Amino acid sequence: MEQNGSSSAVVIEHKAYARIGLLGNPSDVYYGRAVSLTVENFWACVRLEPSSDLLILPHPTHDLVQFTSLSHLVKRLENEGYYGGVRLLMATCKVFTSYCKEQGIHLHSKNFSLSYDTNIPRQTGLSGSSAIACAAFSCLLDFYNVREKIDVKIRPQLILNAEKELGIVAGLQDRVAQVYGGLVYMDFNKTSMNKNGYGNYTQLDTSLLPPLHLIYAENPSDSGKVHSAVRQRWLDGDKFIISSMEEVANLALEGKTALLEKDYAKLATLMNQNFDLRRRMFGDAALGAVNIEMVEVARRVGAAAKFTGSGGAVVAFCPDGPLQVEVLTDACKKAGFTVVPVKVVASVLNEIDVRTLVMKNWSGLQTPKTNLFALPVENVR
């Protein structure tokens, strides 16, 4: 937080960081498992400032409504799409308010202005939309002083609900990673999900990770198209898709063990297997030639590589060390891709957040009035 010049008005700012799916994706929406991490390289920042009227401020670039010509407008829509972050801020406000009302959580009547900035590249599978919603949610928690009343365990579902308001199809993986920060192992097994309505989550020490690199393209394909056919086939009981998703989920479980043992040769093998399974399920046409080439550029120099999410960016690991990283960097540049070292963010939970995770018999969460996931966390240090 920072003061804006008035002793009674506090400006609140929160960041949420881009998410890399290290192993297990896309099984998180199929009763699977995932290992994910948040990275300092890319983020979304939301700023909340007390004001006389409630204002949702458009971003000068991402919510552009003034153009130099008709062709400028059309080109902008072709490259960036129709939607910026304003709709995410609005949806987050709506879901936040509705939940508080349903749970009997009092909100004061003061107003605010809400604005955002982000440097997360679009359509790269780095969870740019959920980062905006997550950062906005954190601002609302502090503005209304209800951080202790809204358990960390249910915040990812509320953020996902805000995105669902806008027709965004996704699972909990990204939101859990961004709410908790750092390196997180997630288990969405069917028994737990159906019986309790939540998965099991373990925060791992980020020092367990080897050096990783992020590869991304300037003009990636639309990651939203990747899910459609496979999701329906899974719902229809397609045995190949179901068994393949189980294999992907098992890679995350094996990956957790590999990280704890710092068996990085095993980790490299698992990362490659993860991409190969995804490719078998979705097919090359759905994944896109540019996305596949990013993986293959890395593999040609001996690095392990897989998508960070649904496509548009790749996470790579060079098991042979710095000299191999140099070769990878050169190969990516020649192919027209950007490559950067991954800077991992530690857990972003503060003392109040941690307290909500260990509180027992919280009256407002015993029989929730909304269908939310509770997310118990086990810390491994």
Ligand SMILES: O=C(O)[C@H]1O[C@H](OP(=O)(O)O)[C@H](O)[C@@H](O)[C@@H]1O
Contents of the next structure:
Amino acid sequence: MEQNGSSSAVVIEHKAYARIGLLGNPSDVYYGRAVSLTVENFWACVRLEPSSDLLILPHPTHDLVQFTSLSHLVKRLENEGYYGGVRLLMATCKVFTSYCKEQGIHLHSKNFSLSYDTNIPRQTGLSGSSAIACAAFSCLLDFYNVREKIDVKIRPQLILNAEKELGIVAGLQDRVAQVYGGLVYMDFNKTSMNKNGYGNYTQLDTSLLPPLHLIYAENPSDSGKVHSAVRQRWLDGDKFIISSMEEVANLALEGKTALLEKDYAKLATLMNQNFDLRRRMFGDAALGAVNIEMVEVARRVGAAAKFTGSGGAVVAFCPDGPLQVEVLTDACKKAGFTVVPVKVVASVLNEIDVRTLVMKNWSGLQTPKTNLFALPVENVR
Ligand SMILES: Nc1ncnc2c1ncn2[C@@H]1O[C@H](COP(=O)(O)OP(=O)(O)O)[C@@H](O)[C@H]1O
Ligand SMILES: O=C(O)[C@H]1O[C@H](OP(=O)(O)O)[C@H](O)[C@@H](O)[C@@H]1O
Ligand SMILES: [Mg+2]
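Starting from the form predicted alone above, please write out the structure of the form predicted in complex with the ligand.
Time for the whole complex; same chain goes first.
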């Protein structure tokens, strides 16, 4: 938090980091499990400044409204869709306010301006969307001084509700990873989800991770669009989707043990199985040729590879070590993909956040009323 003169003029800034779904995704959308981590390589940053009117400021490039020509406008819409981060900031404010009202949490009446920036490659399954919402949520917690009143476990669901509000199909793993930071094992079992509105989340020591690499391309893919058909089949009771999601969820459980035992050969096998299951469920057309090629380039050099999210970026692990990393880097360069070593972020919870975790039901606050699975499925870009 940046102190700027008097306390009424405090400027608040928060970062939320890109996340990698290491194992188990996308079963998080379906009462499954996940192992995910946040990475320093990319982040979204939201800035809140007190102001007389309440302003949501569009980003000069991510919310582009000025074009060099009609074809520029059309190309932009075709590649990146109609929306940028403004709608995420607005939805986050709405969900935050509704929750506080519902819980009787008093919010003062001062106004603010919200602006954001992000270097998370757009719509690449690195959770650029929830990073914006998550950073905005943190700013609101501090502006209204209510961090202590909103349990850390509940925050991911509230942040998810902001995207649900916009009709984006998404799951909890992104938001859990971003709210907690570091390496997190998540279990979204139905009993816990239905009873509490959140799963069981365990932070793991980030030093358990082997060196990982990120591969990505200029290839935005819409997470909501990718998910819609599979989600509908799951809701319709499709046996293949239901059993495959259970298999994916089990990979995260096995992966947690593999990490704790530093059994990296096992980890590599699980990562590959994770992608193979996704491919069978979603089909090549929904995943996209470029995305599949990123995984295959990595596999051709013997690396394990899978999507970090719904598509656009891949997490790769080279079990044979640094020489294999060099071969992977060359192969990716030849294919026109960018490769970077993953820099893991440690936990981002502060003392107050941790206190909300240990003080169980201390204020009788309830979980959000909005049901994760009861919201409309739309396909809004
Ligand atoms: N880098 C970005 N800048 C601005 N808005 C973004 C960005 N990435 C995502 N969004 C917003 O989030 C929505 C959903 O993005 P999504 O497909 O979930 O991407 P991601 O995989 O990065 O989370 C987009 O339609 C857009 O409104
Ligand atoms: O399909 C996935 O693995 C994830 O897709 C979404 O994340 P995104 O970064 O937008 O691709 C979704 O929000 C996650 O819950 C899924 O696990
Ligand atoms: Mg997203």
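Positions refer to the first chain, counted from 1. Because the structure is a prediction, the values reported are computed rather than measured. Only the largest set of C-alpha atoms that superpose within 1.5 Å between the two forms is called the rigid core.
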Cα of Glu80 displaced 2 Å or more between the two forms, core superposed?
yes
